[in-house]
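First comes one chain, alone, set out as structure tokens in the form predicted on its own.
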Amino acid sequence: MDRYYAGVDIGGTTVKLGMFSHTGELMEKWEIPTRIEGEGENILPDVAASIEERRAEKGGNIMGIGIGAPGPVTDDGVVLKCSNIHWPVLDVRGKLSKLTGIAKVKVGNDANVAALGEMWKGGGRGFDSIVMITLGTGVGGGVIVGGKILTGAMGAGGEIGHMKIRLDETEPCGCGAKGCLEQYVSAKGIVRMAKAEMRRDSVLSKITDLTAKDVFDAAKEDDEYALSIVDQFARYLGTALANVAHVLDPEAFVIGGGISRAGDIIIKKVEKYYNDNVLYALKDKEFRLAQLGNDAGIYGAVRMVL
């Protein structure tokens, strides 16, 4: 009888799911809506029902389920609140195991789980210790040491986006603090920096609904102002990753998220500022772009149970 493993990545809008073979081959992937009404009470029952539906179609048995959740997760699979899906403190591992009848269920923070996926099958292949930073609407981080997720005492390890990078910031971050890395290297942060001192001679000044992609596209066309914004972005991110290296000394950094689609312009500039700000022994780390895109979460989730 065939043996399958399920990977689950819970997002604010959709839940991504994947069915994997016992050798780690992705056989099928699909999505279901994330029903966040109430306290997100429908999410896990929906996940359980969807996995069972696919298992019934294929036959065989589900041997394990890995799940990535958008919040701090303890080692025993308890999520310590997820505001964007309305979860309170919730024993995700226990509840999903009860719903499915499957004993082998593991839960991790979604960013950490994505980092594990990239180390296993993506941009971090060949390394056992990586730091992944995800640059999108916000900034997420995941730390893998010796092939295992570094969760921290309360499951909040890897929150790189909320490192303090400027002490003179007056505007608050979404977390309520001021001067977080996320305020300068997220998609919103890049646009905020570009609009702050917009120059009329820049092509960016003619764009009504400015995006981070516009900034990077203009920089690739040698727009002087766009290049200066990208340089600021790279200085903040390279310096932050240098600080991370001083604590963790990873083998490599993997940069993912929507902003990473800008490609080599990010890697080259961030690497420069990283090397400018790090000890000699930590220089010249490998910098790579993520490769799995939106599938990183399901790969990492299933890796936890394989």
The other form holds:
Protein chains: 2
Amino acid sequence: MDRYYAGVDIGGTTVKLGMFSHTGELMEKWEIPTRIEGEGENILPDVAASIEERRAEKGGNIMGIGIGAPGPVTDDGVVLKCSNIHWPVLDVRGKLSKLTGIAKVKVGNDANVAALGEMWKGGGRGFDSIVMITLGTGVGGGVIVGGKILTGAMGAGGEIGHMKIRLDETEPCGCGAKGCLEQYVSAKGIVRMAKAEMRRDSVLSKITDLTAKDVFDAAKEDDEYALSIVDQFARYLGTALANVAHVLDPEAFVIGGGISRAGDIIIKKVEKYYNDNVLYALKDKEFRLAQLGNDAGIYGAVRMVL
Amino acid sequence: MDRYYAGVDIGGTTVKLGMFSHTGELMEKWEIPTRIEGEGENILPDVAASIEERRAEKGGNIMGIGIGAPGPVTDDGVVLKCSNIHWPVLDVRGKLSKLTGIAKVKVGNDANVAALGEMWKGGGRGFDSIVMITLGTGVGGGVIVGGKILTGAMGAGGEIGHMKIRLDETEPCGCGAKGCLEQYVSAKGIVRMAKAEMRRDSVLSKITDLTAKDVFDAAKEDDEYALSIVDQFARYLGTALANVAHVLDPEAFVIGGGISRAGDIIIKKVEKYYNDNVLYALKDKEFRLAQLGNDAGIYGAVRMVL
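Structure of the form predicted together with a further copy of the same chain (previous: the form predicted on its own):
Below is the entire complex, every chain and molecule, led by the chain shown above.
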């Protein structure tokens, strides 16, 4: 009888699922919609039913389920609140275990779980202490120490996007504070910086609906203003990661999310500002691009139960 | 036959030693000079001889030795360099074990070890994930996660004093970078801030050889200028600890070192700025003063082997 393991990554719109062999090979992946009506009470039953359906097609047994959720999660698998999927405080481990009859269920915060996935099969391969930062609409982070997710007392470890990087910022971040890293290195933050002091001689000034990708593309074409924005971006991110290193001293940093598709230009510049701002013992860490894209979550989730 | 455990804290001038019962009670403590001549090659033999001398007086056996050293230490007890006691890269665990014939020797960075001591028997009692910050001439830090020291890949975890807090600083820190936390919250940093914009109507303007203690004393007497300096100090420290919390999400912060003798005024103000700058899930952490003073090191050291 074959033995399988399921990895689940719950997002605001879709739930990503993967079925893995007991050696950790991804055998198939699929998605289902995230039904957030009410208190999101359909989500876990939908997950359980979808996994059982695939299992029944294949035959065999599911030996464990790992699951990433978009909110703070305690070490014993209780989600403390996920506002974007309407979950209240919820014992996800207990509930999913009951729904599926599978004893081995583990739950983690989605950003932390993605970091674990990248360490296992992606940009962080070969290391066992990494910090992953995900640069998308917002900025997420995940911390792995000694091969394990650093959860934190309130499940809020790795919230690197809300480290304060500028004390003199006057505009508020979405979180209410001012000067958070997210205000400078998220997609939205990069566009905000580019618009703030736009120069007429830059190609960026001709673009309506400017995106972060436009900024990086123009920088690659040597547009001076775009290069200066990328430089600011790298300065904030490199300095923030230096601050993280002074706390954690990881082996490597993995940079993911939509922005990271800009590629090596990011690594090179961020590395420079990082090295300018760390103690000698912390210099020359490895900087890597994430490799698993949207699959990092299901990989990391299943890694928790393998 | 009685069983004892020794805790050792190596400083630049003296080595502090403590003999503990197997239940962790401090039975006696003493000091010897740190002989740093050459490559500091006398230090470990001196430690071994001093421990053996005390053991011989008492009778009984030493079951383990824990030791804190002022530099980066790897998980397997190798000190990567301690410039102030002239040590090169040194296998302290192996060497002390050979000198004493005791198999159980553990080594940690002194600031991390002090944090462990405070968690065990001092200001951090009752928690198992804390961040300790030591405000003295410089600023040290130690991180404990799940009851264990977070060492870091290069033994440089917890170097909180060199997190960058101001991007616009023009004066360099001792480490070479600019804008390190240490430049604002160490004894030297506080005096520097107070001197920078000294006001004639402050009692501080009449003091030659101004100290950080003077600043806190004047603040307690409601000297307006001194209060504004304490407020700046608290803003930098509270913001830096908020940044640490976004990475680690500890249960509590313990503030130690000479500056912490100013007492509750520090806790109250730092807590305020901390809460102003963290995500909701991280608010209202515990802030405690360190309680063990110079004994934190020997307590933490012995804790590693108990």
